[in-house]
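Here's a solo chain for you in C-alpha cells, the form predicted alone.
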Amino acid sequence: MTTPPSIPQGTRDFGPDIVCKRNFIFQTIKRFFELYAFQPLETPALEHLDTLMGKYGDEGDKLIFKILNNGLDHPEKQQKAREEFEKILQGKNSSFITERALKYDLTIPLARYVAMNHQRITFPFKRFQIQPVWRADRPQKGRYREFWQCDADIVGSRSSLHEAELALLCHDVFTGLGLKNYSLRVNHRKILAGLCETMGCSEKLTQITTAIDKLEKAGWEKVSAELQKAGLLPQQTDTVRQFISITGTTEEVIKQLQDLMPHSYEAAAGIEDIKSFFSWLKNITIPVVLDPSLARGLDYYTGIIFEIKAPPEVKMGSLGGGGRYDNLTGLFGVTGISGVGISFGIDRIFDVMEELSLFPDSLNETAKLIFFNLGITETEVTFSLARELRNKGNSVDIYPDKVKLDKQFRYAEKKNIQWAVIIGEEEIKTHTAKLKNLKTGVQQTLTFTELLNFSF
C-alpha cells in the first residue's frame, strides 16, 4: 500500500517563496541583534526532560513534547513498560519511559548552558539565538506545534539599562520590518506580587497570574472563574478586576497602583524598577505602555516583563515577549546570575507581514537575469558567460532546453526575473548579446565585455 503524503498537524512545509520571506525576517532581526552586540548561540533540539519540567508552570509543563526512550519493545522491558505507562496516564512522569523532550523555548536551554559554562563565560553575556521550538499546543491561527523563536538575552547584570536596550532593540526590529504600528506592553512581576500581598494571598501568585494571563484571550468571565477556583473571595476578585482595569499615562498608572497597594513592599520595589526603566527612555519616542493586566504566566520571570502587540488592524495575539529572571540558573545549582531577555515570534510576525503586504517585491526574484536557450552552440557561450557573471556576484539562471521563446519568456515571468539575455548565431559572430528588461520591455545590444560589467 502507498502512504498518502501528509505532515503532522501544527507543522508546515515552506516553499521557496515562503523561505525567502522568512529569511528576510531572520536577516533583519539578526542584523539588529549584532548591532546591539549580541553573540550567536545554538543549543540542541533535545533536552533532558528534568531540564524542562517544572520551569514553565503547570500549563506549560503539559505542552512539553516528551520523547519515548529507545528499546521499550525489548521483551525483557515490555512488562515494566506497561507498568510505567500507567504512571504516565495518571499524569506522572517515568524516566523508564521518557528521559528526553523537545525544547519548549530558548530561555531554559540558555540557563542550562550558562550553568554548565559559567566559569568560561565573560559576563555580562549577550547572546542571540534563532532556532525552532516545539509545543504540544492546539494548532490555530498564529499558533503552531513547531515554530521558530528569535531570542536576545543579557545574562550576568541587574542594570535596568538592559531592559531599556531591549525596548529599543524591539523598536528597531519592528521598524526595520515595516511594522511601525506595533505596541510594547510592560509590567513588573513584583507589582503582581504586590497585588497578591495586598489581598493577603501571596502563596497564590502563580494561580492568580496564570488566570490574569488569560484575560485577553478568554475575557474577564474566564479569569473570574479561574480566580474563584483558586479560592479567592469575591472582595479579592474585585480587587483583581480593579487592578487589571487601570489605564492611563505611565504617571497616571503608577499613581493608581500606589493608591491601590499603598503598603506593599513588593509593589513599591516593582514601581521603582518601572520608573528607572522609563527614565532611560524619557527622551526617546517609542510605543511603550505600562499595562497592569500583563501577567505572562511563565514562573521564571521575577522583574520587568514585556509583550509585543501586533498592529490593531490585524487580528493576532502577541508577536513576542520576555522579561527579567533573577533565579533561572539557580534551578541548575548556579546562583547569583540574573538575566533579562526578549523573544520574537517569527511565525506570527510572518503572518502579520503577509496580511499587511509588507514584504519587498524583490524577495520573489529567483535570479537577476536568465540566458535564453537558442541551441547547443549558443548555450556553450552562455554557459561560460553565466559563470563569469556569477563570479561577479550576480544571480544567473540558464534555460535548459531549446524551446519556443514564448515559453522561455513565460518561465522568466513566473520566476520574477527582471533581465533576459538572448544570444543567437548572429550575436556569437559579433560577440554581442541582446539584453531585455522584462519589467519595462526595453531592449539593448551590448558587447560581451559590456554585459559582464553591466549593473543588474
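Positions refer to the first chain, counted from 1. All figures in this text were calculated on a predicted structure; none of them were measured in a lab. The term rigid core refers to the most C-alpha atoms you can superpose between the two forms while keeping them within 1.5 Å. Compared with the form predicted in complex with a further copy of the same chain:
In the core-superposed comparison between these two forms, the C-alpha atom of E266 has shifted by less than 2 angstroms. After superposing the rigid core, the Cα of I422 is displaced by less than 2 Å between these two forms. Core-superposed comparison between these two forms: the CA of T28 stays below a 2 Å shift.
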Given for the second form:
Number of protein chains: 2
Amino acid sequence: MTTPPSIPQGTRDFGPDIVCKRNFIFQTIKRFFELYAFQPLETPALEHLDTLMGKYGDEGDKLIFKILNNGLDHPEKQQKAREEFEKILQGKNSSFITERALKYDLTIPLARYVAMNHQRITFPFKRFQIQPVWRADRPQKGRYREFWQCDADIVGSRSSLHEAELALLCHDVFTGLGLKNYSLRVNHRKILAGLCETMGCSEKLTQITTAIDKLEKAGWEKVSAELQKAGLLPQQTDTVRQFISITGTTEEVIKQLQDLMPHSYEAAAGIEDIKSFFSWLKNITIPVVLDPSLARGLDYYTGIIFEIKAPPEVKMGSLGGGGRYDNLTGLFGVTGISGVGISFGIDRIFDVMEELSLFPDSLNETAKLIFFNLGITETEVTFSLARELRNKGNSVDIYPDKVKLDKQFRYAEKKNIQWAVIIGEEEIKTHTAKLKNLKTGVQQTLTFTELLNFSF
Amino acid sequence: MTTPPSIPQGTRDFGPDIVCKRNFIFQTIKRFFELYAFQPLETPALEHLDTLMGKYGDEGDKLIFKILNNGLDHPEKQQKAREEFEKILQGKNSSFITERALKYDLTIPLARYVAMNHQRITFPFKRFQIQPVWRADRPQKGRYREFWQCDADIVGSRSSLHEAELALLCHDVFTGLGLKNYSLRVNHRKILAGLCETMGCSEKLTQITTAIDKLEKAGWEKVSAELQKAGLLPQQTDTVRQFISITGTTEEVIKQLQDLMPHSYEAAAGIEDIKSFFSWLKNITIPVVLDPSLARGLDYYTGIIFEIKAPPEVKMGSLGGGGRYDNLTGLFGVTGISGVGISFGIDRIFDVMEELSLFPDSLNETAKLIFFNLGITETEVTFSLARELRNKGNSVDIYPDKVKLDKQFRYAEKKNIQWAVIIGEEEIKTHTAKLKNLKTGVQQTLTFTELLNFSF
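Having seen the form predicted alone, could you now give me the structure of the form predicted in complex with a further copy of the same chain?
And the full complex, kicking off with our chain again.
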C-alpha cells in the first residue's frame, strides 16, 4: 500500500490524551451509576438485523450498518446470492446476504436482553451501559458514525421514585464533572397528549410532538408551519402556542396547564405524575424546570421526559435526556414491562468540558517519574529501583537507551513526566540518586532508601 | 416479531455478574500497564477494508467481517452494484459494495495509527489497548466471533530492556490476578532461523516454524509429518527433534543451542539478545523459561517471542503471548520502526480464574445497603438519607414500591446486598432506623446520625 493510511469517515482514533479525558467522564458517570445501585450490562456490537429493523422508523432503518455474510463466493451459494442481492437493490432485506448488523443504540439491545432473560432477572432491573453504537449518518461537526452512548435505565417498575432518582443522579454527575449551570427540563407525554385531547386531535399526537420538538432549534415559525401542514386550524395552532409559552415555578406551570386543559383526563394523569416527581425532590435543591415546550422526538416515550441543557455560556443544545416508556419489550413479545431511563451525550459533554477547561491537568501525565539511562550497569540498578517504586503504586518509566541527556529530557517533557531520576557511575558508588523536578527545575540528591520513600 | 429474540452466534451478552468479573481483570491489567508507563489508545471498530486485507494471510482475509455500503438501492447505483457484486461472488473485493470492515486484531490498527501519526508521536511510544475485535471464525468452546484483545506494545525502540519489562509486567499482572503457577516461555525467532540456517534450509523457516508451533497441541508425530511434507530429510527432521528437546537452566539451554548450531550467525545473534534479556532479570525471581520449542505462528515476529502458560492444574494452553517485530508499519509505507508487544488472552484468563475461584466475592454486590419501602412518607425520609449516604461514597438502593417486606427481602438477597434499612412510622417519630445485616441476620437500632456515620 503506497497511499497513506486513513480511517473511515465519521470514525475516530482516540490517542492517549483524549482517552484519558474520555475515561475521566466515563469513570465519573460510572461511579454515580454504581452509587445509585445500577448494574453494568454489555451487549454485543453485532445484533441480528431482524432485531434492529423497524425499530427506528424508515429513516433509522436506512442508517443501520449491515454486515455482509461471509462465504458468498462459495460455488453453491453464488447463484442464490445473485438473486437475493436484487432484494438489497430494491431496498429490502435478505438474510442470505446480510443477517447481522451493528447496533444502532443501547435501548433496543436492552429491550432484547430483557425479553431474552426476563425469567432470570430480578425486577426492578437497574442497568447502565456505556458502549459504542453505529449509524450511517452523514458525518458533520459533532456527529459521528461510531459514537458512544451512556445510558441508565430502570426496567420493571412504575414508581415515580425512579424519575426522581434519575434527576438526582443527573445532578450528581454534572456536579461531579464540574459542569455547573446545566439545567434539567422535565415534561410529561400525557400532558402533550392532553393538549391534543383538548384540541380534539388526539390522532395527531406524533405530528404535534415532532413539531414542538423543533422549537428550540428552528423557532416558532417553523413549528407553526409544521402544525399547519399537519392540518391544525389557526385556533388550534394558537392553543399550541399558548401551551408552549407557559413558564414559571412548578406550581405556576401546573396551574396554567390545568387552566388550559381543565377537562383532559390525559393531562390530569400527567400532572399527577409530575406532582409526585417533584414531591420526592421537595427537600433538595437541584435545577429542574417543568417546561411544557419539551417534547423529545422519540416515539416510544409514554410518561415523564427529561432533557439536560448545557450551561448557557456554551453554545450547545442538549447534553442528554430520557424518559419513561411503557412496553418496550413488547416489541420482542414480552409485554407489561415499564421502564425509565436517562442517556448522557458523551461527545457533547466532552466538547463542553474542553471549552470550559474542566479536565484536571493531571490526566495527561504518562508517568510520575522516569529513570534516565546512563548505561547498562546503571540501568540494571534503576531497573530494580523502578520495580520497587512501581510496587509502591508509582507509575515509572525507564528510558530504554543510553542517548544524550538532552534527548531524554525532551522525551520526559513531551510525555509530561514531572520527576526525572539520574543515576550514573558516581551515584551507584554512593548509593544515591539525583532527583529533578522537571516542572520547577529544582534538583536534589537522595539516598536510594530516601528515593524509595519519596512522595511523588 | 413473534419468535423469541436471540443474538448472533459467537457473540455474547455480558450480564452484571460477568461484567464485574471481566472489569476486575481489565482493571488489574490496566493498573499495571499504567504503572509501567503505557498510555491508552483506542481505534475505531471500523477500518477501511484496504487497511486490513492481505495482512492476515489468505485464511485471515476470509474471516474479516465486511460492512455492506449503504444506499446501494439508490436508482443510480443499482446497475453498478449488480456488476460489482460479481466481484464479491468471485471472492474479490469491491469498494463499491463494501469499503469498510470490522477490525480483526489490535496490531494492524496500531501499525496504521503509528504510520498515520508518526510525525507527532514521541518515540518510544508505549501504548496499551483493550478493545473488541471480530472474526468470522466457526464459533466453538472458547472461540468467539466478537472477543476482546488486551495488548501492550512499545514502538520505536530496539532496546531489549523492553522485553524484560514486558516479562516483569506479565509477572505483576498474573500475581495481581492471583494466578500463581503460570509460567512464561521465551524463545527467539533468530534461534529458529539459526536452526534452519544450520540445516541448510533457510527458505523453509515459515513452514518449520508453523510445524514446531503445533508441538504442544498435536504432538511430535504431527510435527514430524509436517516437516516431512515440507521436504525435510530424515536427518534434518532429527535435528529439529534434538532442537526442540533441549531443556535445562537458561545457561544449559544456551550451551546446548551453541553446540547444535556452532556456525550459525543467526543463532548467535538470537542468543546474544536472549542473554541480554536474562541479564536484566538476573536479580528478580520470575518464572521465565528459555524454551527452543516455542515457535508462535504469527509470521511478523522477528526477535524474542513469549508465551504465557496457564497453571498446570487447569487444562488450558496459552493465556497470552507476544514478541518483537520489525517493520510492522512498513506495511503502511513507514519503515524502520521496530516494536515489541504482549497480548493477554482475556477470555481464557477469565475461564481459568473461574475454575480456580479467584474472583473476589465482593464483585457481585449490587449495593452496600438498601432502604426498604414502607410508604410514601417514610420513603421521603429515606430518599434524603440515601442521598447523604451516597455522598459519603456508599452505593445505596431504595426499594421503589410499598410491597410486602418478604418481597423486599427477597430482592435484596438476589441482588446480594448486605445491609437493609427499615424505617417505618415509629422510626420516623424517634428519628431511628432498624439496620439489619442480611448475611448474619443481626439487627440493630441506630439514630439517623449513627446510620449516616456507620461503616458499611
